[in-house]
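The chain below stands alone and is given as structure tokens, in the form predicted on its own.
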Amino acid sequence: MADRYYVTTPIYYVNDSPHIGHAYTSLACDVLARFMRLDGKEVRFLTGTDEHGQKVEKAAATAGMDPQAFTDEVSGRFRRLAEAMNFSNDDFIRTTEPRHVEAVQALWRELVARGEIYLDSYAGWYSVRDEAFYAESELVDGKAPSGAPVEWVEEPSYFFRLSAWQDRLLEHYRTHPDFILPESRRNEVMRFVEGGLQDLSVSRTSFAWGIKVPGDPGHVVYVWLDALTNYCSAVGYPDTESPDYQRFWPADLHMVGKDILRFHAVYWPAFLMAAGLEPPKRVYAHGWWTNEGQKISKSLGNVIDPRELIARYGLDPTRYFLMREVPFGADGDFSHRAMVQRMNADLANDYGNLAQRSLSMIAKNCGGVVPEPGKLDAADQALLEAATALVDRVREHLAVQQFHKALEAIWEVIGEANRYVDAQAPWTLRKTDSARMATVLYTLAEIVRRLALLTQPFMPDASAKLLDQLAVCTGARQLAHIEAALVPGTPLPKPEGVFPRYVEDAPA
């Protein structure tokens, strides 16, 4: 249904606190939620916290904690990232809550019920890190391809007929191109499920946290399967007749970092196939951020929180950082000097300057209301007409996921902006034809609403501040009145600047 979207962010690992990769693929999907409800759909955007598994097991023993208390505290760390973050989740979903716990065991009783999971026993290596099986051929010296250290395991378990839905899974690929993006992502996932698959061993007996196997309570649910879930559960899995099943069902993007583009590329379409349940429309797996060029690791002290970000530089510049620094997709070094950079070039320099200078003269000149603009000329019309083809060129590049080219082209109208500024002098304009300066004037504090409009899913609070300040109304917000036009004579409250250069502090 085009009125409708269903945006996900990975359910994250409570075993950790939040860093900035889990912030930058939840902004990515945050963008993307504000776009959509800005574009006039229902939006449904999820994010949580997966909180079973071995792994949680361990590290609520190492914290002395019960797993549920344990899994508690860290489940609020990443809710109150989203909070920092500005993030305008509808639903925040944890693995513990019941109604996940129903759904997990629906879905593993029509997997059982379809024949696709059979009891036998597994014999290979697991990484408890990685929550994964890794058979003899991937192993990198001894370890996982992640590096991760990985452990031989014996145990009864059950299995998810994987093998058999091979070739379906390649066809799936073939016929859907955009199911996987971006393209070299798809390419990887291809050449993995055209080397054969395994039956994939979805229950563990060697611990206890985790949701029982329906009818053998011996065995817990892999963590997985079990995760992965969420995504359904979140819509009212396992009744498929309900409402927001019906609505949001399949989902649009499951967003997802590449390290785990296999679970949701190739096991995830084929539990869902595998139980007459239609697959996610797409997966995006962007890239890893490096800090200073060097790779992110607890061990090396250099992990990044978003929160300190936030405290250093602001969240709107953080969050613009984040999407435009690195073509989505790709991967990314976070520098100091790339931050301020961006602040005081792109957003000082560039956005903030056309909106000061613009309402300041406005406020200067105008007595403080919207000019009443004469026959616009050529280059008002050109002005005019580039801002509002902005939508379908946003539209059309965050359809792809590609946020760093939408801010691309919303800066390229800002640079035409300045560059009008410049060439109309309306300073000038104000000694010699101040029905010219007026008409400059108003088309200037359109080009800021409507660049405001659409950087609104990027810079809420920012874009929220100018409009503010061009008396928009809240229920003129929407990318429907990108072509609305401010009212003449419209009373105008102070101009404030937005977009503050970033100075460092002095050393003491």
The other form holds:
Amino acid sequence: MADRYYVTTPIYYVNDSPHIGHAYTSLACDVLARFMRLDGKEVRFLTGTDEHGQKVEKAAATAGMDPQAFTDEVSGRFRRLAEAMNFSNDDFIRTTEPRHVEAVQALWRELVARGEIYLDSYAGWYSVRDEAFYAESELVDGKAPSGAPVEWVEEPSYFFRLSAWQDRLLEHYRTHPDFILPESRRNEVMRFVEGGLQDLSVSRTSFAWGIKVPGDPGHVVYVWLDALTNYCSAVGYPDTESPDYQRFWPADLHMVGKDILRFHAVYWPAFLMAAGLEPPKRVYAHGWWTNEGQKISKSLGNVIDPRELIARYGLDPTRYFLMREVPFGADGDFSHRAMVQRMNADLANDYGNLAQRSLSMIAKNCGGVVPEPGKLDAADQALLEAATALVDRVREHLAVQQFHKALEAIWEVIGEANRYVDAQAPWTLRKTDSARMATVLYTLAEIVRRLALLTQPFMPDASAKLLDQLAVCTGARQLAHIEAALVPGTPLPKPEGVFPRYVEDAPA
RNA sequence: GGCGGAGUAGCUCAGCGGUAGAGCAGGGGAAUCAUAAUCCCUUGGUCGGGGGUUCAAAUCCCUCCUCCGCUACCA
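The form predicted together with the RNA is what I need now, so please give it after the form predicted on its own.
Let us now look at the entire complex, which starts with that chain.
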């Protein structure tokens, strides 16, 4: 049954400030969640924060704070980002919440009971300076690649039998070709797994800020086993009979950045299968942004703060740009020039102006009410049908996370509509055939309504304003209403531009 | 090093065996409803280099060059 949809962002590590990468991942999920809701599905959209681990423990200590107080604060930043970006998440999970701790410990016990976790010791060359273990093969002249001295360290650790899951993982990838997208990432993962898997150390004794291993409180659960489990804890695990779990698990989509694909596409399905649970239906790894052609890094100081984008360009234009500019999955570049281009050419000129020219003609020539159409001719019908057909086209593109193609398809119809206006020239009809003019303007109002219906997931506020200007009631904004035509005679509010043109500041 | 991907108009990219395409930028024109927005026409590329297969190659094969990704336990 496809009447439900469960989509997740990664939980964001609180040792980091929210940046464009976080906003991007969550935005993609938000667009999907909003689209699915408009398409009549019951949606669960989850995001949250990952709050355990050595780095958090240290960062809290450095800040002179208790780890929980520290994570409370940083987690709040991610909540505020979600609000600022107008994300429609239904839930926000934190790994320090009791519901999650309980889920992780239950999953752990399940894995132990099934013989998938065993106690051994973890040994390797450790560099205190780098805080990292190195493989024998990575050492250079007996030192870390960084040149730091290493020492042989052994500590007790629990291991997950990842090696036993190699064949079953490969089988899963083969029988579920859409499990990992885009395809190039799927191939990378498969090659990686084909290369052989080692058992995974899933506990740590070197720090304490984490979830205690059941029955062995000296150990803390490995951060990834902890973090990934959030997707299940949020829908009620370990109560697999709960309504939420029954409804939403397995998740339809885990959206992730390409940097954390392996954890989601290899470890996570292995953990789940080992615990007798179903793996998610899809993991999608998207690309990264550069800033004006430059790789983004903290040391370069060119990190993009989503709040600055919103302040400068506005929220919906920013959302539009991120979803439209780059083929989803690939890396992309954020540049002021490209942003302004999109804002002015796509939004202000094409879409905004189409709406504005249509609505203001109605305001001036039809008494500010939805005009009464005569019989529709072939051109009217072709345009209306093209708009209706967009529902399926957009749905198909979003089913495989091709946001840019969905928008491209919508903009094709916007282009057709602008050509239609010129071809029909209602300003001439006003003098020669006012009945035909009314038909044309009615068709245009209908087109704008249908377009606005479809742009809601991408640009919720602007689309809502357009629908308001067409006096479409809030209960008639589902995709199912695509053909629920406007009622002639309905009074319309005064039209106002929805997509302002970006004008460069005059040089000082 | 190994495996994989990509190099096509100024920019971003589509095409992947049959006379080189789109959007944006540039140029010209039309229109004047509209956020000086829209519409039409148009300049522009020996499709990274070289070799090969074929009646025919961005499109298949070989080779070279350049760039990028993956190559496990910080998240």
